[in-house]
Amino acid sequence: MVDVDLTVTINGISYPNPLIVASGPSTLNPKAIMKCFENNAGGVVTKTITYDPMQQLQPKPRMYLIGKRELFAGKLYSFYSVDLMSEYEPERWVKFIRDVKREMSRRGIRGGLIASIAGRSYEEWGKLAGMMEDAGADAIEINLSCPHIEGEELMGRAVASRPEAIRNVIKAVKENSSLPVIGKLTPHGANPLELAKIMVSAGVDSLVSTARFQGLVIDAEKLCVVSWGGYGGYGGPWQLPISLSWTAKIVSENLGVPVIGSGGISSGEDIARFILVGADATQCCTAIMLRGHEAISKMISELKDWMNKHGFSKISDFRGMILSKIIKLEDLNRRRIYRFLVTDKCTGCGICVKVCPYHAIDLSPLGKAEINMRRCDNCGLCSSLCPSEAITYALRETKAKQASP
C-alpha cells in the first residue's frame, strides 16, 4: 500500500486531509474540538457563535434516531434534532479559540479552524467576525443555513429567501475581517445553486453544499410529535445523493471559489464521491455525533485505502473526475438495447413478477423467473430489487454480464 497525500488547500488554509468535522455538537468546547484533531480531523467548523440568548438554550431532549439497529449494521438510518447554537458567549469563544489554536502548536497538529458565527444584527455579524480574527481562527463561516429559523431574523435558514439580507450580512462579515468566508447552504425551501450565486457574488471565498433539511416525526400510536414535541433538522445518509447533485451542479457553474461537499457523509467512500464530482474537501456532522470522535480516523482511513485501489495518489488526481461522466437528460438512452437474463441465482422468489409494471416476467414451471423480452421495457427495477442478484443485462449485441450494483 503506497502513503497517500491527503492534503487540500482551500482559500490559502492548508489541510492535512479533506474531512472537516461540521458544526454541531462533536464541537461544542475545547475538548471536543482537540479530540476531532487527536482523531485526525483535516478541520474543525466551531459550534456557532451567537449572542441570541434563545439559540443559546437547548431544547431537552433534543435528539433522536430513526432505525438504531440500521446505524449499527451500517445501513441507512435518519437523524432528527433541534440542536441550536453554542451555549457559551462570544467572548468565552475568544479565549477556547486562542486556547485550541496555542494547544495544536504546542502539540504539532495541523488543520483548520473554522469559526461558525450568527448575528443578529449585521453590526453584531460584524463584530463577531471581528472577534473570531482576534481570537486566531483560520477562516469565518457564516451560519445562513440552520437551524431552521422563521420570520426575519438575520441567522440559520431565515436569511435564505431574502438575497439582500445575505449581501448585507456577508458585507458585514468582510469589512470587519481580512480572514476567509464560507457561506453553508441550506437546501430546505431555496434553490442552492442560486443561494451559491449570491454568497459568491457578494463576496463569500467558498461555500459548504449542503446543510440539513427540516423535518416533523410523528408517533402514530401516542398521536403526538416524537421527543421534543416540534419541528427538527433532519439528516443521514439518505441525504448523500441529494447533496452531491446539488455539489455537481454548483461546481459545474465555474463561480470561481472552492466548494467544501456536505450532507450525508459516513464513509470515507462517501467522501470521495464529492470530490468525485469537484468538491475540493467535505464537512461531516451526524456520522461523528452517532458514532463518535473516532469515526474520523477510520472514514480517513477507508478514503486512504479507496485512492490506492484505483491508484490515486493525491486528491487531486479525482476531483471532479465524475462530471464530465453526468449524462443530461435530454441525451440519456431511450432505446431498447439491453437484454435481461435469469441467473441460477433465481430462489423463485417472484418478487420481480409482482413489481413489473410491464408484465414482462412469470414463474416457470420449475419456479424460477422467465423475462418476456418483448414486453420488457429494459427499465432495470427486476435487476436492481432482486434480492437474490440473479437478473442480469448486458447489450444485445454483447455476452450478458452481470449489471453494477
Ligand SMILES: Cc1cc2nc3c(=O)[nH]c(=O)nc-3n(C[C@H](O)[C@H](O)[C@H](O)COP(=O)(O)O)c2cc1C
Given for the second form:
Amino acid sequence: MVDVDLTVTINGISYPNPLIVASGPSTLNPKAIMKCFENNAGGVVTKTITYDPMQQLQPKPRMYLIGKRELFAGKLYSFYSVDLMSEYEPERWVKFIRDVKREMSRRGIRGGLIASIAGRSYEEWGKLAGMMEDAGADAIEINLSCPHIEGEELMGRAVASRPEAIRNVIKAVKENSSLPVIGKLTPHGANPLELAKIMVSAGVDSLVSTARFQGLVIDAEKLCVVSWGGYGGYGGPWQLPISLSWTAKIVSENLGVPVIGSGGISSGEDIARFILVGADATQCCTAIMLRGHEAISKMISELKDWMNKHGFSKISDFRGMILSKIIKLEDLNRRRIYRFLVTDKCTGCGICVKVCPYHAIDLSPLGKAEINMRRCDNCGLCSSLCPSEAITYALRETKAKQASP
Ligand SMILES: Cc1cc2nc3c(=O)[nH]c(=O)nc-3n(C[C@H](O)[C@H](O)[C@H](O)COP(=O)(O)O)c2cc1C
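What would you give as the form predicted in complex with the ligand, now that the form predicted alone is on the page?
Next comes the full complex, and the chain you just saw is listed first.
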C-alpha cells in the first residue's frame, strides 16, 4: 500500500486532510472539538456563535431520524432536526477557541479551526468577526445557510434571497477581521450558483456547497408534526447528488475561490466524489453526529484505501477529474440505440412488464421477460428496477443524424 498525502491548502491554511467537521452537535464545545481532532479531522467548524437569545435556546426534543435500520445498514436515511445555534455567549467562545488552540499546539495536533458566526445586525457581524480573530481562529465561516431562519433576519438562509444584505454582511466581516471568510451556501429556495457569485463578488475567500434543506415530517397516525412540532432542517445521504451537482456547477464557473463540498457525506468515497467534481475539501456533520466521532477516522481511512485502489498519491491527482466527463444535454448524441437483453437470471417476476412505459415487455410462455425491440425506447427503467439484475444493455448503433433539440 502506497502512503498517500491527504494535505490540502485553503486560503493559505494547511489542513492535514480534506475532511472538515461541519458546524453542529459534534463541534458544540471544546471537548467535542478536541474529539474531532483526536479522531484525525482535517479541520473543525465551531457550532454557530451568536448573541441572539432566540438561537441560543434549543427546542426540545429536536432530533428525529427517519430510517434507523437503513443508517446501521449503510443505506439512505434522512435526518430531521431543529438544532439552533450555540448556547454559549460569544465571550465564552473566545476562551474556548484559545483553549483549543493552546491544547492543539501543546499536543502537536495539526488542523484548521474555523469559527462559525451569525450576527443580528451588520455591526454585530463585524464585532463577532473581530472577536474570533482575537481568539485565534484560523478562518471565519458566515452562517447564511441555517434552514430554520426566515423573514427579515440578518442571518441564516433568510439572507439568501437579499443580495444587498449578503454584500453588507460580508463587508462588515471583512472590515473587522483579516481572517479568510468562508461563505456557506444554502441549497434552499435560491440558486446556489447565483448566491456563490454574489458572495465571491462581495469578497468571500472560499465557499461551502451546500448546507441542508428545510422540511416538514408528518406522523399521519398521530396526526401531528414529529419531534418538537414544527419545520426542521432535513438532510441525509440522499442529498449528496444534489450538493455534488451544485458543487460541480460552482467549480465549473471558475469563480477564483476554493470550494468546500458538503451535504450528505457518509463515507470516504463520498469525500472522493466531491473532490472529483473539483472541491478543495469537504465538510460533514450528520454522519459524524449519528455514528460518533470515530466515523471521522473511518472515513479518512476509507478515502486512503480508495486513493490506493485508484493509484492516486495526493488529492490534486484526482481533483476535478470528473468535470470534463459531465456531458451537457445539448452535446449528447440522442440517436444512440442500445440493445436491452434479458439474461438467464430472469425469474419472471413481471415487474418490468408492469412498469415499462412503452408496453414493450411481455412474459413468454416459459415465464421469462421478452423485450419487443421495435417498441423499446431504450429508457433503461426495466434494467434499473429488475430485482435480479437480469436485464443488461449495450450500445448497438448510432443513427447518422443527431436528433434536433
Ligand atoms: C443537528 C444539526 C445541527 C447543525 N447546526 C449547525 C450550526 O449551528 N451552524 C451551521 O452553520 N450549520 C449547522 N448544521 C448544518 C451542518 O453544518 C451541515 O452544513 C449540513 O448538515 C449538511 O452536511 P451533512 O449532510 O454532512 O450533515 C447543523 C446540522 C445538523 C444536522
